[in-house]
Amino acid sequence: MEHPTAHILFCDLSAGACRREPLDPELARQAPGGRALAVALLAARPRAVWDAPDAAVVLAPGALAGFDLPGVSFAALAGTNPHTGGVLTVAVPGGLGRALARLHLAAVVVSGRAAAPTALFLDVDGARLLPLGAAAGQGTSAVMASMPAHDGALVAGPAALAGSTLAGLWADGLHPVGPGGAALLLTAKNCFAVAVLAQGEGPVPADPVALAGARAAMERLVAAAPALAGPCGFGRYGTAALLDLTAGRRMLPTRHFRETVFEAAGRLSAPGLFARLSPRAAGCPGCPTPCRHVTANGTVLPDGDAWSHLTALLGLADPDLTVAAYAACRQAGLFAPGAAALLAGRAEAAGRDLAPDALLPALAALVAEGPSVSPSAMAVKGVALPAFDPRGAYGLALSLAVGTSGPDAWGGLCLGHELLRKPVATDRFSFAGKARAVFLGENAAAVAASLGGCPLYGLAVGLEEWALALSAARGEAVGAAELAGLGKRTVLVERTINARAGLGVADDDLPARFFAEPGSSGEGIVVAPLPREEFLAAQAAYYRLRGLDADGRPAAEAAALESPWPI
């Protein structure tokens, strides 16, 4: 069959011109879409600093994003990491990926720099560059409102206009797209929004009956996953539901990671907040467990990382203030967890918690600081750590350290077996077997991101189900092992891009605090400092599994053998 998304759109914003080219069939076979295709296209280009006009930003829908599969509408965005000079790949939720796929686009490659703030708009008539004028500095809602009718949109805000490395993107006005700095990839090109209107049928699967079977299998697994569809799962309370879990496991980052238990956590439970605000659910197209929630007045409630870091990490316990702070971040285009981590570090340096009435002014000041903002001290590869203390889950600690784009709590799928005990529980205070778990988890996560899957659905949907769906779409058998190879190649290409930028073993490490200071022990749970030697041994074992040398760089032989892509 023809690849469901068979063209690449190249947009040169300096020239104001776009051209559409067929996707190479062999590349489509080896890198079918999403993250795999985005990094393959990025790796094939000459190296460039992130804000150079010739630097490319690639937006690629997952290979299955155009089909009606549960939780499968994501795109991937890839470019040069403003923090490291290596690779930055991020998942883009919402309707953008599905709309791109239904325009039969496998990727959009943006280069150059527009003369004035611009939006890129795509529909069946082609691509148009729309002048944004003053809307570019007025907040993400103003940018969204200036867009023509669309099925999916990705926008930046005033923080990106100011050049802040804390600037994130917002998808469809609902979903934060981070980490901080992700928005700079687009705004360095004077592009503050990408919006897509599909107005057409999706791609036709080669075997509709088989695809329906794959869809049914995925739906059953999602419905049977308590973390997704259970009464306290993400479909009910969003990822903010995880705060109760991290508090109970004594791994809730508190007061800039000095503690792992927050005395006021009981006031911050998602069920309590939802009972008071009665929000409605919202989410990605066709998602059976929508994880975003919006109040009657249109306020978007915080996701789990933001909810945790805007409260416990700052030593604050006012839910209403947290909702207001998140709304301010959304309008400014600040990535809330990164902004909170930076303020928590400043509070520690000052020797006192941030006063509640100082939070909103401090967030506004961060926007005004622009590019002069220094990264948080509790970061990996310049990206603030998410809302899980590494001392409370050792596999998670390793995955946060070795993530190619920075720490991603869902990147190694360790939250499943270490916290949620799915598919089976593992000892969260041990590094035994965790290098292999992270290796396999990263491969599986890269597969899902290449096919358009929601990262959270890694708790339910495995390689077997992805193989069934891709086989049905293509009309040719694809096995789980073949997909695992796709995930492995994807991470290897990202590692190669990082190595070319000079990243090595020192960049695959955690802040020293986690190896020197304990967390908050109690109630029969001992939260000791991470054992340094065991961490380094697990890191070395992970490198061996990945085919990396002792400095964390792909061996030339491994790169040549494992990657067919032009790297």
The other form holds:
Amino acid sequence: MEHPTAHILFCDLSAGACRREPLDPELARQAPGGRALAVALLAARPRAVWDAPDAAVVLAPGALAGFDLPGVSFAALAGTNPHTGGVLTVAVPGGLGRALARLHLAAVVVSGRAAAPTALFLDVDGARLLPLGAAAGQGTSAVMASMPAHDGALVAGPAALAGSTLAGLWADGLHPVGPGGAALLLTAKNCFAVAVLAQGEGPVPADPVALAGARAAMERLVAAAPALAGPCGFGRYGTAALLDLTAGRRMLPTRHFRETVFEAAGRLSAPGLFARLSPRAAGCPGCPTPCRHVTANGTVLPDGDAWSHLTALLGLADPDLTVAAYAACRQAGLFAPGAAALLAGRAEAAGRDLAPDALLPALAALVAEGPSVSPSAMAVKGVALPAFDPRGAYGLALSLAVGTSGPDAWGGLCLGHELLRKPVATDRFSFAGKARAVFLGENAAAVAASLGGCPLYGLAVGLEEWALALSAARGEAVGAAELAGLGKRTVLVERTINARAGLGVADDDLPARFFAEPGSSGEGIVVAPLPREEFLAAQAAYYRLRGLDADGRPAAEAAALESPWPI
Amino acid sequence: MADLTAALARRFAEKLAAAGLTDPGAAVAACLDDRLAFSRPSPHEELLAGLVDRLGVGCVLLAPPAQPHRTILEFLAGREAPAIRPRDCETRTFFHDIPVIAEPTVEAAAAALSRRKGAYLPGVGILAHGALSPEQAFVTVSSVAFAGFVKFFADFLAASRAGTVDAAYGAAFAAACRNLPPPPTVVPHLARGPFTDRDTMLAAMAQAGRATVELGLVDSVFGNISYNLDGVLAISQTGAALDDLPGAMDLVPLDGSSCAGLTASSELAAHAALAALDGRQAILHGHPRFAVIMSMDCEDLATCPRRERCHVDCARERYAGATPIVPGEVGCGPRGLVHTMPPALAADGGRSGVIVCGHGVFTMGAHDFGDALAALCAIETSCRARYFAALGIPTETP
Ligand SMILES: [Zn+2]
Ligand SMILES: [Zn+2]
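Return the form predicted together with its partner chain of this protein as a structure block, the form predicted alone having already been given.
Below is the entire complex, every chain and molecule, led by the chain shown above.
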């Protein structure tokens, strides 16, 4: 059959020229789209430092992103990690992935460097480079406003212009795209925005009836998942809903991870904020549980990581201040959780909580610091930890340590079984079985990221459903096990890129605090330091499952055997 | 480590027997940690080891079903191969179908289990895998047995109405009926309400949950329960075992002031809607089998244009005796039972129970779970009698 997204667009910003090449069918079969294809293309190129003109950034829509499936519109962005020199892959929500897929683009590979701040605009007529002028320094809203009409857009802001390793991207003006540093991949090329307009319908599936069946199955499972569609779920309050849960489980990162319970958490319950601000829901195209929320005056409410880190991690409990701080981060293009973690570390060093009225000036000062910002101490691979204390969930702790691009709370799907009881509940204070759980969870997450799925939907949609959908789209049977193999290969390719950049077992570790200091025990919950020996045993077991050597590098044979790509 | 793994395997093999899904000692669990451990020696060790290896999972369960499930699944497998399509709503939500494995080889079984959570190997039993824990496989075995039971009896009634029962179905039906456990008759006494403090309330919920499972009115991994104490709804968590509730209940303020219900039952919204409409404090939800089967028995089944969608949008007003039957899917989707069940149960000043088509039964009690459990039991008993009456069998042992 015809591959729905059959071309790769190569854009050389130095030359100001783009060329379109058909996607190699064998590569398309092995790496159908999204994260798998992005890292395959990246691995096939010669190594380059992240800010060199010959470094490439790949933007690849999920293989199913063009179809009308719930929570399936994502693209993946991949490039050289400014923190590690290894790989950085991030999920891009919103309309961009769907629009790229509907332009029949499997990937956009950006290299070179434009002479001045530029936007890349794609539509049916091809690619255009638009000079941004002064807009690049004026905030993400100004950049968005300077774009022609589009279905999806990814923009960077002043923090990226200043070269900050805390600079994130914003998708459609709604979704933060992190971690900090992600924006630098594009802005090192002097590219401050990518916008895509795709008129017309999506691709035609090989078997429309089967695709409708797959869609119905996905919708049913999402509706039956309390964390997504329930009255307290993300569809109602966004991921900020998680703060009550992390507080109740005594794993709410507080005061730079010195405590795991915040005395003022009750004031930070998402429903209180929503009751006062009455925001409307917004989200990705066709999402049945839109997780972003916008007030009448256009303020976007914080996501869970930002909400938690801009409050408890700083010892602050003023919801309005937090909303204002998040708005400032959005305009500046600062990735809020990373910025908050850095300020929390400075507060700890200073020996006192940040004063509430110092927060907004401190964020502004962070932008001005530009590239001289040193990474947070509570980080893995240079990226601040998300809003879950690792001492409160051991599988999660392992997955945060071993994530190829840095700590990603959804990367190993441990939040599902350790906190949200999906698909079943596991003992969160045990490493038993967790190496395998992380291995399988990472594979499944990589599959979803390759097909265009929302990471949160990993709570409901599994490989069985992805196999039904992909089979229907392509008209050839794909099994869940085959898909698991795709996820496994994808992670292995990322590991290979990391190994080439010199990353090893020391990079797959958590900050020492978590092994030395307890969290805040109470109410019958004991939050002990992570047991170091058991952590190392789980890490070693994880390496064995992945076919890595004791230093976390793909064994030579394994890489050759498992990866069909020229790496 | 290996000893712990073997103990884990034995625990789940015993759990299957305790749930009545297998005969004691019949199940085999294979669990992998550093090494593979079996709950007991078995001629199928090679098959299970091969599956653990090929599927890359932590656990595989082999559950030779106890009667009447053995008769039922053998019959359905013979008739429906290559896959049994469940008809009940809950199973349809989480399973697409139940593959029938053609031959007892690792290849054939792995092919089935690499695309589905569980499968049936004729002459041997239910095979299920757990990537994360044996608990997942246990849930699957329980679901397969439930789905098979409901399909077998519901299809038989439909075939009987259509006059298409053949000799083999008739014989299998007679054999299954001989092995049916007796209907529940004695409802145990439960703690009397109203409950005024949390500990007493939570203990009463745990007791009621256990009794519901013991009476066979729900399989432990399904169903849910709640109690409204002064505007705070105590509710079982999603995936909680109804016979092991301590530590698995959430306290959710009904004014929506917190997200404490994030881990609550997928029917939290339905419970909350019910609490808003009906002053009774106790809500119980089970999956009694004949109530589910009878909810799927529709006189229009042959001709109704929506007959494949009864469970989500049936246009008829239907009853089993005095108990209303409403459509509705699991959870909070646009066709969710949250929209249909609460108004039906609260109607007429408070009904004793409502059957959700192809799914299960919700009942209420004013201040405790005594009436709720009695109503659940009574609905099942009457549906069971109705089932056999509809077949023209006055007493159910042919
Ligand atoms: Zn139910
Ligand atoms: Zn009907």
